[in-house]
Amino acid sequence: MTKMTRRTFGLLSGAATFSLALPTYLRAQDRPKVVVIGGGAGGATAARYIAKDSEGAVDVTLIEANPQYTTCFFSNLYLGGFRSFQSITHSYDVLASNFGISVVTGMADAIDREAREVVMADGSRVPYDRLVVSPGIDLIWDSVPGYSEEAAEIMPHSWKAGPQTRLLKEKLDAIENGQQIVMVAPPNPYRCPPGPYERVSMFAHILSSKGYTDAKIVVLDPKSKFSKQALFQEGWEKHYPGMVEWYGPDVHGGIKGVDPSTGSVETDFDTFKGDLVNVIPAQKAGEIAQKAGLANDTGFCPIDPESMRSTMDENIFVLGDACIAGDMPKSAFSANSQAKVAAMNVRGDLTESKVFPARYANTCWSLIATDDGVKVGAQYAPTEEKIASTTSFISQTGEDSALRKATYEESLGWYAGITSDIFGRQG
C-alpha cells in the first residue's frame, strides 16, 4: 500500500476533484454566492476547493463560530502526550489571505431556505445561491440519564475538541495510582468509530508511563462490538495487561444513569465509581441542520450519494458528521473526501463547469501505544441507495513492530497532509 505522506495524501484525496476549465469570469458584482457553515474538515475543505478551483468566479463565505479550529481527530494523541494542544489547533488566515474566502467568525442561528439566507445570531443575514452545511455533531445529553451540559464540566465528553479536550487532559493527568477511570462509550452512529478505544489506549499509556500498575480503566459500552475490537483488545493485553476492562451490554445489562456528584455510573449489573468519568453520549447532526429541516427522524441529514446534495433542498449540500453517508464512517477523512465531491457539484451548478462521477475514500488510524499504530479504511462509490464500500482493508492482529511503527508514521504524514489540504499550508 502507498505510504501516506503530506504529498501522497494530497494526490489520493484529490482523486474526487479535477482541474477544470471554467467559463469566462463573471463580473465581481455578479458572482454567484456560496456560503459554508462550519469550518472543520468538511466545511473548510469545501470552501477552499470552491474558491481555489473556481479561480474567482464564485464568492465564497465561510461561517465558523470559533476563530481557530481544534481538530477532534488527533486530540487523543494530545491526551496521551504525543502532541501539543497547539499542534492540533489551526487558523483560517491562509483561507482568507490566499484564497479570497470571506471568513466570518460568528454563530449561524438559522437558515431561511425560502429567501436563501443564513440568519446569524446577531440578526444579520448572509445571502447564498448555494449553501454548504457542515456543522458536525451535537450531543444528545439525555441519552445518558443524569448527564447534561453542566455535568460535562465534571464528567467531560471531549467529543467536541477545544476546552473539553483540555479539561479531560487535566483530569487524566490528576489520576493517581490505585484510582479508576470509567468511560461510557456512545451508541451507533457516532463521530469517529475507533475514537473511544484509541482514547482508552491513551488513558492507559499515561497511567502505564507513570508506573501506575494498580490504576484501572472500565469501559461501559452500549454496543456488543466496536471498530478494530480485536486489534485494540490485543494491544491492551500486550501493553497494559490487566488495566482495561471492557463490558458490553450482555455483561452490564444497560446503563441506567450517571451521578456527577458521586462520580458514579449505574448499570443493571453494578454501580461503577470513577475518579475520572468520561461520558460520550449519543449524537445527532448539528443544531442548525435540525432547525433548518435538513435532518430526518434518525437525527442526521439524508443526501444524494452522487453529489452530497441534501434530499430536502436542492440548493444545499450537507457534509461530514451531520450527513447520512451510507457505508462511510463519520471521520475527518470522510468529510474531506465528501467536501471535494460537493465542491465540484457546486461549481457545476454555478459556473457550468464539468462534473465528474463521485469517488470517495476514508482511512482511520489509531494509536494503541508508542509506535503501535493500526488502521482501517475503504474506497466508496455512489449507488442509487447510498454511498457504498467497494474495497476495504484493516490492520491485522499479530503484525510485527516495524509495520505498526510504519503505520503510525503514516498517520503523522496524513495529519500534516489533511490539515494543509483543509486550511492551506500554514507555518
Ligand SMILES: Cc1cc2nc3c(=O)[nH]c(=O)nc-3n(C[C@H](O)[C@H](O)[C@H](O)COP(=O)(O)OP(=O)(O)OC[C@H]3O[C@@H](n4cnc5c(N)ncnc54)[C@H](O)[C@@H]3O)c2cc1C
Contents of the next structure:
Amino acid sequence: MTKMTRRTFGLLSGAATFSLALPTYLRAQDRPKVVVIGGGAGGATAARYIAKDSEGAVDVTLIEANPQYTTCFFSNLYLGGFRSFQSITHSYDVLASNFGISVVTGMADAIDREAREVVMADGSRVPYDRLVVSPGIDLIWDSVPGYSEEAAEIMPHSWKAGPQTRLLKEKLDAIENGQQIVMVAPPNPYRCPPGPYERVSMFAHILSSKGYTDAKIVVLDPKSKFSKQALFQEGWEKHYPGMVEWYGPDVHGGIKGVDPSTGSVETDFDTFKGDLVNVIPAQKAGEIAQKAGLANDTGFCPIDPESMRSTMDENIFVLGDACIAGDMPKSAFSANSQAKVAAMNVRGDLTESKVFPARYANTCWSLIATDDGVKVGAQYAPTEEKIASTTSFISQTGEDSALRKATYEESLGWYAGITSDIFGRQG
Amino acid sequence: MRQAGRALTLAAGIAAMALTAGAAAAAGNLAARNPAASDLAPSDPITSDPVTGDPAAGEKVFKECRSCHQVGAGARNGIGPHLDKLFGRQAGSLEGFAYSLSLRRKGSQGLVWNEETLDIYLSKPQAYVPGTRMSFRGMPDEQARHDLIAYLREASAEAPAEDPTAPPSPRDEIGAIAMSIEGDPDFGEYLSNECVTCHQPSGRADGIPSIVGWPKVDFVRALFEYKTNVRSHEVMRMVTRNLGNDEIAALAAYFGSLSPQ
Ligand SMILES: Cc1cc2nc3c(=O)[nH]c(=O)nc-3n(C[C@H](O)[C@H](O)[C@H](O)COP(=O)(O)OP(=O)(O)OC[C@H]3O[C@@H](n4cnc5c(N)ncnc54)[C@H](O)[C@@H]3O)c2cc1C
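Now show the form predicted in complex with the named molecule, given that the preceding structure was the form predicted alone.
Everything in the complex follows now, all chains and molecules, and the chain you saw is the first one.
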C-alpha cells in the first residue's frame, strides 16, 4: 500500500486527454490507471476485461475487502446441499497472475473525487484516471425494527455470502421435525429478486428430504407479489405440499419488528415464532458509494444508460447492485453484463479504443427442487432515461420434468461460465 | 473454481467406476493395454459378454448425433468430427478438426475408439473425458448405446470425403445472406461478450454447449434456427431476436477463429 501512496500522481493527471495506445514495455507509472472498488460479479469482471482488452496499456488495480469471494449466486444451492462451500468460493489469483491486475486486499474508506484518489482504511491513497465502483449492497438494518448487525448473529440475513451463509446452513441443518422457520422477505429493490424464494425452496428441500413433514416455513413478505411467483408456488405445492406458507401484506398487515431474544417476528396480524428466523432487510448501494456522493435519495447510484458512467462524476463508473439499472434486476448476470459495457467505455476514454453501442442481458435460474430448475431472462438497451427491457421470457408452469432438469443442468453450465468470465479460468 | 474442478473430476471418476460391468471390463482392458491410461478407469478387469447391438435400431439412435456428426461415404467434419473409419482411430487424431485439449491428451495417452471405449464414452462423455467439447449429456440406456455402436460399426466402414476438412456447402436457404457476408471477427469479439457469460471461450462444455471452432455454416444455421423458432431454446431465441445478419456473420467469424483449449 505504501508503495502506491508514494507514487506521485501529478505527472499523470492529464493522461486521460491524450491518445494512449501505449506499448506494454512502458513502466506502470506511465500508463493510465484504472482502479476498481469491489471484486464481486461487477468489479472483477470489469477489471479483467479492461486488463485483457487493453493488452497491458492500462494499469488496473482491484481493491477488495476480502482475500476470497464467496458467490451469493448458488449460495442457496449450498444451503440445499447441492454444492459445497468450497465450490462457491473463488480466489483472485488468476486475475493477478494471468491478467496483470494488482489485487489489493483492504477496505476502501473514501473517494477523494477532487484529487482522483481512493483513500484506503489504513490511510494510504490509490490514484486513478478512471474509477469503477462495484461495492454491491449494504443492508438497511433498521428497516426491520429490532434488527441489527448483532441480531444477525442470531437471525442471519445471509444476503452477503461468507460467514453468514455458513451460519444459516448450520441453523437450517439443526432444525427438527415439528419446528418452524420464518423468513422476513425484503422490500423492492433488492439483490436477486427470485433469491428469497429459491432459498425457501432449499429450506423445504432439506426438511422434506429428512422426512420432516411437520416442519413449517412461513414467509412474511412486505411485497404483495414476487418474482416467478406462479412457478415457485406451483413447485412448493408439488414437492413440499403444505410446508410453505407465504403471507403478503394483505394478510399480515405489516411487519412491525423482530425480537432476537425470543426468535419472534411481530406483524399487525399476529406474532410468528421461528426456531430459525432469516431476516432479509431493505438494501442500498454499498457504503463507499454513499459516502462518495454517488448515490441519490433512492440509496442507489444513477448512471448513464449508454455507458454505466456515474451521472455524478464523469471519471467514475458504477456497476452492479449499487447502480440504478432501469429494468435490469440486481443480479450477478446483470453486473457482469454492465461491467463489459463499462470496461469498453473506460478503455475508450483512456486508449481511444472503439466504443460500440451498449448491449445488456440477464438470465436468472432458480432451483425449486432436485432437477426442477426454472429461469427468467431479458435483453436490454439504453434509452434516454434508463436501461430498458427489449425482449424477455420466463419458464412456464406445468413444464415437463425433462425440460426442468435440462434447465437445472444449464444453470450449472452458466455458473461455470460466469465464474470463469469473472475471475478468469482457473486450473 | 480449482476446488470445484477437482470435485467434478472426482465425481467423474466415481461415475466412471459405477458403469456397467461391460464398461468396467472395457476400462480394465484399456488400462491394461496402456499404463498411461490407468488413471482413466479402475484396473480390475471383469469379464462380461461382448457388446451386441442391432444396427437398424442404432440408425434411429444416431438421429441424436446427426446435427454434429456425419458418417458414411463422403462424410465431412462439421460441428463434430466425421465418423468414417472411426474404429481403430486414435481419439482426437483427425487432421483439420479442432478437438479439445483433453480429448487430444487422452488420444496421445493411448485412447483408441473401439466398441468398449465408445461404450464408456457415450454413457457419459464428460465423465470419461472431462473437458470434451462434445455437448452431449450421455446415453444411460445400455441397449441404445450398443445399437448405436453396432450401427456405427457398419456405417463407418465407408471412406470419408476426398477432403474431409473442406467446409460443406450451405445446406439450404436458411441464413443464406449471413453466409454470404464476410464476418468481422473484431466486431464478433465485442458481441461475444454477451455469449461468454454462459458459453466458455475455452471451449469447455459444463452443461452449456461449446461453440468454439464451429464451421461457419453450422454456426450461422444454428443461430437462424433459434431466430426462426426451429430450435426452441428460450434464452437463445431471445438472444438471436436482436441479432442481424452482420452480427451473426461476425459472431460466426469470431467463434470460428477460436480453438478449444
Ligand atoms: C441468496 C442469493 C442468491 C443469488 N442468486 C443469484 C443468481 O442465481 N444469479 C444471479 O445472477 N445473481 C444472483 N444473486 C445476486 C448476485 O449475487 C449479486 O447481484 C451480485 O453479486 C452483484 O454484484 P456486485 O459486483 O454489484 O456486488 P458483489 O458481488 O456483492 O461484490 C461487491 C464486492 O465489493 C466488496 N466491497 C464493498 N465495499 C468495499 C470497499 N469499501 N472496499 C473494498 N471492497 C469492498 C465486497 O467485499 C464484495 O466482494 C444472488 C444473491 C443472493 C443474495
